[in-house]
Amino acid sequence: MIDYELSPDIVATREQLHMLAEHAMRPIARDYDEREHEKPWDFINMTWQLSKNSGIGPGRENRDKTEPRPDAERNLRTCVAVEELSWGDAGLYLAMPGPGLGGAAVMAAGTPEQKERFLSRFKGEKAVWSAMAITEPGAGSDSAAIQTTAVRDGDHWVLNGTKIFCTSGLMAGDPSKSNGFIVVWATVDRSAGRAGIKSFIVNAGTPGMTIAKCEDKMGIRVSDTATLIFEDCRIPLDQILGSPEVPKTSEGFKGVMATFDATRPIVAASAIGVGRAALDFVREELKRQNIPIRYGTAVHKLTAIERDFMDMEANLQAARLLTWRAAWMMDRGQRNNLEASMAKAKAGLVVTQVTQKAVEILGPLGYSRELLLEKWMRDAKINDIFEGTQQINMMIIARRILGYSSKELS
């Protein structure tokens, strides 16, 4: 039987985080959007103390059925939590400390010893960030086209290359900010193509890693987005995640890509949170203006606003169900590559449409900087871009459903 009810534990988490979003995030959202690159340290330190023992974060897919599972709903719980935090403010959510995408990569591709070694730092008193560096100037979202190299030299790997648009790259890579780390994707053998791509842990302050700049952005402005340059950056041999062996098939690359199976539902959940914020605002404003939404009325009798509002609501709900399904599958050890891309593609598109329609419905009220609606429209677009663009995810979906190869779709 299909059950859409959340467990009492997750419902309680959602209610607690909604209070945090409403009372701690919304009041400062505009200020830190205006003051880009300035960090909300009071908020960061408060949320660090709240979050470090919360169990919120992407969990590794549990394919080993004999392994103990301390939280069987970790991925679903994380998606529900991220929706609430992003309802509060997506930029502040992304600026929060924690394992983040770098931690997700360690969970997806690291050995048990590496998980203990690299993730234990997130249990301390001081806030810590991690980040994941994939995108390059010449590769964009095509992970298989990565040009950054990792060459073995004695007891070290030597990394060379440039990474752009690295979320939290400053806070994770600068030792004056935190004892964090960056997960860097690089090729150990270009002739091997996708199979040669591996991920490496580069600790904050490692010589040879330079934080070149932080982007000035349209949205999520309180979250830093860094450019990182690696010039003869030497790291110990055991800081490669998983095996250094290059398989003859693309299986090794699939292991690296498993990171996205964990993180794409989380990005989708963030998109839904932003879209829900816009939808809730429109609902309240229509109510204030005594404009009803008549559910159950025949479609041909609805006003244009009613049809638009119901369409926005239905699309957000469809995106949420896809997202929860992808997280639910991962919690049960099921491969969710297709479902993770479906959730990300749907939610990324829906949030841009919903926020734009919300601004359109409310006109001057939506466009004014006095309110947050125009900010939510700016914040929304990134969800259709990072963690794989709309086009990349549609190609993955096409390959999985229709059986086309990468070459046939290129």
The other form holds:
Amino acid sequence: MIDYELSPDIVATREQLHMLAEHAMRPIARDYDEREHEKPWDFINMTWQLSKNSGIGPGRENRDKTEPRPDAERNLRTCVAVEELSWGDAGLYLAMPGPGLGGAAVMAAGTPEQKERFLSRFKGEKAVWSAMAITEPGAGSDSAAIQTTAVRDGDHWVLNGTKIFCTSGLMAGDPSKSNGFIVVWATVDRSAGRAGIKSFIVNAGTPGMTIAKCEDKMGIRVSDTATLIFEDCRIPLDQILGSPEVPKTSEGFKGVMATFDATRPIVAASAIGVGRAALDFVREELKRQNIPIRYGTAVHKLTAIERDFMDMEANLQAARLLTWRAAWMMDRGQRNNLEASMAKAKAGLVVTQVTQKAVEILGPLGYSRELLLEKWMRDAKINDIFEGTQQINMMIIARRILGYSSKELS
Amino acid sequence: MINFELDQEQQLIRDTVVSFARDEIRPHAREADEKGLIPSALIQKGWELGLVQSIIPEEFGGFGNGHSAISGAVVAEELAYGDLSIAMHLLAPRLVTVPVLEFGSDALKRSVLPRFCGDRFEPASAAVMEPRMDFDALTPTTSLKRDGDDYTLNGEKCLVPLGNEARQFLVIAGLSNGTGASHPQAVLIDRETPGLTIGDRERNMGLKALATTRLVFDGCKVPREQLLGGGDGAIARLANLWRVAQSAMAVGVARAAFDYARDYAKDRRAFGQVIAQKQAIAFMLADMAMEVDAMRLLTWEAAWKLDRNEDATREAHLAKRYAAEMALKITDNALQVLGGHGYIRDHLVELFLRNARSFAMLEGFAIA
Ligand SMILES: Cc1cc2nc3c(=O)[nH]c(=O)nc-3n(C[C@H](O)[C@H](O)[C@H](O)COP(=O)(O)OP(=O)(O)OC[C@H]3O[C@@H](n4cnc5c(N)ncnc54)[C@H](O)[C@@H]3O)c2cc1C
Ligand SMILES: Cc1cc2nc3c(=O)[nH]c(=O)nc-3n(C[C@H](O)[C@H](O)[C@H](O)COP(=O)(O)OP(=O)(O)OC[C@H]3O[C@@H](n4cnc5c(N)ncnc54)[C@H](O)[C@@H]3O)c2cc1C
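Right, the form predicted alone is done, so what does the form predicted in complex with the partner chain look like?
Starting with the chain above, the whole complex follows.
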């Protein structure tokens, strides 16, 4: 039965997080954007306590599994929560401690023992991060082309290679920041192609792993984006995720890729939060100037501003509904590979356009660093790039609707 | 609690309409467009699906299944997937039955609704649009003036579906309140009303199988009982129901174009490969699939609000705008995928494009 109303429980989560977004994130957003590599420790510690006590926050999805009553709307709730936090500030949201992408991978592919060992850290007193390192200088979208190797040596795996653009790589990998871990993709057998790609859990401070630098970026500056160098980095055998066997087919790789079906709607939700921040701002500004948005009015009577605003609003809502649908399917245990990519592709593009249009509509106010609008435009763009670029998500959609393999369409 | 799945009854309705659209409507789409004529046997078969009768309460002879904007949207999408003109023809009677059901007096319901529960297709229609560039459904220039106990109707309407045969018309006119201002009011008039002239069949770029005409009202007398109730809210709600139905039809047409182009692209070879394997084509198709879903999700949201009796003006307006624009973009891209062949009338995509072009213009014209 069709229903577009969020359950009261999710609405309550949203309202709580809205307070946090408005009163704890917005006031410091500009500051941490300007002071790029400084960490908002007060905010971090406060949200860590909050999320531990109330169970709200972006990390909740990975904790719930160990709770007695699983949340039937876990993925949807996460999307609503992440939209709200990103409405506050997308950079601060990304910088928040918690299981993040690394935790999601452990959740999806880890053994019960691994889940217990690594995910229990997120229940501790001190903030903990995890990260996911796939991208390399020579392999971005084409993640199957990674060169980092993992070689078995007695009861250890030995990692060698360079990872770039690792979100929260610093916070998860530097033991002075947290007792975190990084899930690293490496190949155990280059000749096996995709099938040879495995992921490994590397603890913060493991000898042989160096955090070489953190990037200077256009937006989401408070979130660190680290380069990690692995030189004979030795990790215990039991820190491989899933089976060490190299299967004849690329099923294993598909398994790793399936993590994206869960995380793409979350990225889309974050994107929508930024877009909504911009749209809300424009709406308020128009109201202040007594410029109405006349829904239901004949098209030729609408002003250019009204048309722009309506298009922004409809597109953003379309992206939100695609996102909620992808999350809802996941909650029902349905395969959502196609829908997750639709959500991500649409949301990434829409918020890029919506925030750019908002800057345009607001004129000099939009361009000024006195306000946050220009920042939202800078922050928004990343959503069209990470977790699969616009093009990569369109390709996934295309393969699914056409019934093509990655060989037939690349 | 969020749920994007139709209930069982809605799925059942959809399944019925899906096969009718595929097996009965689609095979007639091209010829109906060329000849400007829908075979009466097809219309009669469509009538027998019970899409009009089903929502009328049993006391008036209907099936009493009730009226829901979501079910209406599902039906409209699937019929329009078959063919837009034929869909509009089959659903035209609902332009009278739904407003009467929602806003008619008991007497009006008793006199009007039983006619729509017979064995034969009962042609009826609505006259909303006017032949002016600056037409606005909420401020029509067609006027309704108090005349003793009754009213007089003057003005001109265009794009009235089934104008050639409808026995009753729902007309939206501006009712003056004596102070010079007017507000929109729905009235029901019979075809035989003196002073009503029915114009020739209109000739349009698309929707060629749908017979539309102008209507001219020259001092038509309208008895008081023929006015619908509900106040200003009634017209707003009707307009929103129509917007939702139009959006749903836009989804149907867009989806038809997408399916057609996808199948063609998987078959057509160029430069040693099927063209679906070229990203330029594959990405267009991916975008179509994504936007079809987006259009539908927005449409259903507005419908859901209407079914809860909430004001859905914002949602319906945005859904309609979005759907109209996307239907045009998608049908245009579909034609592009077929290249030169898409421009030739052997293929249906050019018909989809001509039909899709109507949505942006159609305000207040459609099916509830
Ligand atoms: C701030 C930030 C945070 C990030 N966080 C992480 C992280 O935590 N972990 C991680 O592993 N990675 C992370 N990334 C990396 C990110 O996932 C990659 O940047 C992204 O996947 C694109 O890879 P690339 O930059 O190498 O671009 P490329 O793959 O070189 O792509 C360049 C362009 O070519 C297009 N393209 C590529 N292949 C195709 C194709 N087959 N068809 C059509 N077009 C194609 C792309 O869409 C793009 O427009 C992050 C990146 C940034 C900027
Ligand atoms: C009214 C009309 C008049 C015409 N007059 C003439 C004439 O006088 N003389 C004459 O010789 N021809 C004529 N043509 C033919 C016209 O030039 C072709 O229709 C046109 O070149 C496209 O070829 P096609 O229709 O076979 O499409 P296809 O080549 O089958 O293309 C189908 C689709 O695939 C796309 N596509 C094809 N290859 C690629 C690729 N490698 N990468 C990405 N996309 C690709 C195309 O852009 C198109 O969107 C006419 C066509 C029409 C409709």
